[in-house]
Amino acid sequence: MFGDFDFKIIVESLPFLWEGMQTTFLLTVVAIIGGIILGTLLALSRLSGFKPLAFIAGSYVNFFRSMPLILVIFWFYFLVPLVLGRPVGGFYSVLVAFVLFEAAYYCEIIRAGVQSVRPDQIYAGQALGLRYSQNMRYIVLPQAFRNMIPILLTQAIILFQDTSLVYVVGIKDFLVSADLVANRENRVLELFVTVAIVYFVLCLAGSLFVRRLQRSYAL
């Protein structure tokens, strides 16, 4: 099966594949940043003593965590242009879907991280006269995010893998770029083996880095 494996087509396709990988990286990074920001707001809302706000945040999280990501991508790919009343680039529609979807997962990660901070740290901040927002900003969240770094990076790896789902709406990410070359050159095996290797290497490197962080923090 691998006797006529053509390495030349892979080398010639690298610039085109790199363009697709840039889209994948951009989508991943922006979705991580947006998801963490929105997820932090949701987590603080769920932890607040204001029950209506906690209920709304909890309902949001439960809703998105119960939906398959591919369905959310379809929703926003078709829904965002209808809501805005004008055409929107597919990339931005998909980006909205990823940010809103990932925020639900980051919310639970951040909520667990905040709850992992020892109560006496919070009491110490209150004793110093810090308001709730100041206590969160200067004492709780810095410690919580330090505790959460390994799991946040793990979620980022999962998100990087999930970006391949934009294939279903034709966004030219790394996988779609490889598929275009594979069909154009009739070299499906070479291109999809390359895609598998790239995803494996990047995700393995990320997983090893997370494991190293976990050992460091354990010490």
Given for the second form:
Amino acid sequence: MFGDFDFKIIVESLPFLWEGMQTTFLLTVVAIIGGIILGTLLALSRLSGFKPLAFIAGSYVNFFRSMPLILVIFWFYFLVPLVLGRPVGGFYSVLVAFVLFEAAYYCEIIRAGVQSVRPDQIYAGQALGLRYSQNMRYIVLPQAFRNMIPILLTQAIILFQDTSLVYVVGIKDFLVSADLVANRENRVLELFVTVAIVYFVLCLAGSLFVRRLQRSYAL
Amino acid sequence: MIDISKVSKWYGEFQVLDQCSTRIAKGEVVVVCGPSGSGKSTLIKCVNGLELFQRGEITVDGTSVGAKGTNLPVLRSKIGMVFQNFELFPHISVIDNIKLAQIKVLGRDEGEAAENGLGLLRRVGLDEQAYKYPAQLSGGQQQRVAIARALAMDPIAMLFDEPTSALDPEMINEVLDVMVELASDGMTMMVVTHEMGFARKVADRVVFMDEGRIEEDCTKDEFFGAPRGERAQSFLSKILQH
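For comparison with the form predicted alone, produce the structure of the form predicted together with its partner chain.
Shown next: the complete complex, the earlier chain at its head.
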């Protein structure tokens, strides 16, 4: 079976695969940044003393965490153009889906991170006369994010893998690019072995990095 | 300066403060003591509104802490507070700890805040540690930085919530020395502490609390000479035995 394993086809398709990988990276990075920003806002809302806001944020989180990601991707692919009344391109609707979906998870991570900061630190900021928003920005969130670095990176690795789900709506990410080549050249084994190795190596490297970070900072 | 009038506070059903009243005049040093769980820390946190209370009134320099329209951040910026566990901000350097609120709350510029901060660090004997992080300092040093951080706001009064309880014995004096100096400079101070030596040396008055009530409120001579209440007597005998 491995006798006629064709390395040449892998090398030849590398530029094409790289293009797909760029899409994967772009999706991952935008979803992480967007997810963290929206997730922070959601987390602060959930923690806020203003009950309606906390309730809305809580409902949002519960809703998205109860949905399979693949369903959310599908939905936005069909829904976003309908809502906007014009085609937006699959890539953007998928991007929106990822940001909204990931924000729910980041919200919970950030909420836990904020709660990991000792209440007396908040008192200390207040006692100096810092307003709530200043206290959050200068005292609480910097410490919270520092405590959260390992879990944020772990979530990023999961997200990187999850972006391959855009397969279902035909966005040309790394996996779909490989699939295209595989079908065109009838070289399924070569391409999917390559895909597996690439995902494995990148994610393993990420995990090892997180572990080292945890050890060196004793987080 | 600080006027505490019939303050009561409940955590749910449980009453932590029961009609507490006392006043601290300008330049006065008042030591608050009592067994743990007696409500001393809660009371001192009520003074700058870190803890809310349901009944009574506290005014600081004429401003009511509990009133609806009070701008608490502004009021707090005028009252320095020192905590049991120092509560320096671990993610920024010592000098940045002292600069932060000067810049963000008082609107001072970088240079002014830094100069003021270094001056205060010199005063507590730590100007050489300015660019270290809190974790690199000993407990006693951290607490002195915390005092400098509070002083940087030019407070009209200082609150100390068990400032030496978390310190190793050999570090207690370096912190107390700074506090004694502060007292002799005329700072208005409310100090929750078990350091009776400090109370003897600098306190004008001693407030003794038990089970959420102020049981004694008298001059230090009266307190150490002959406390009226049985509880204060038994507390003193326990704490002074060793």
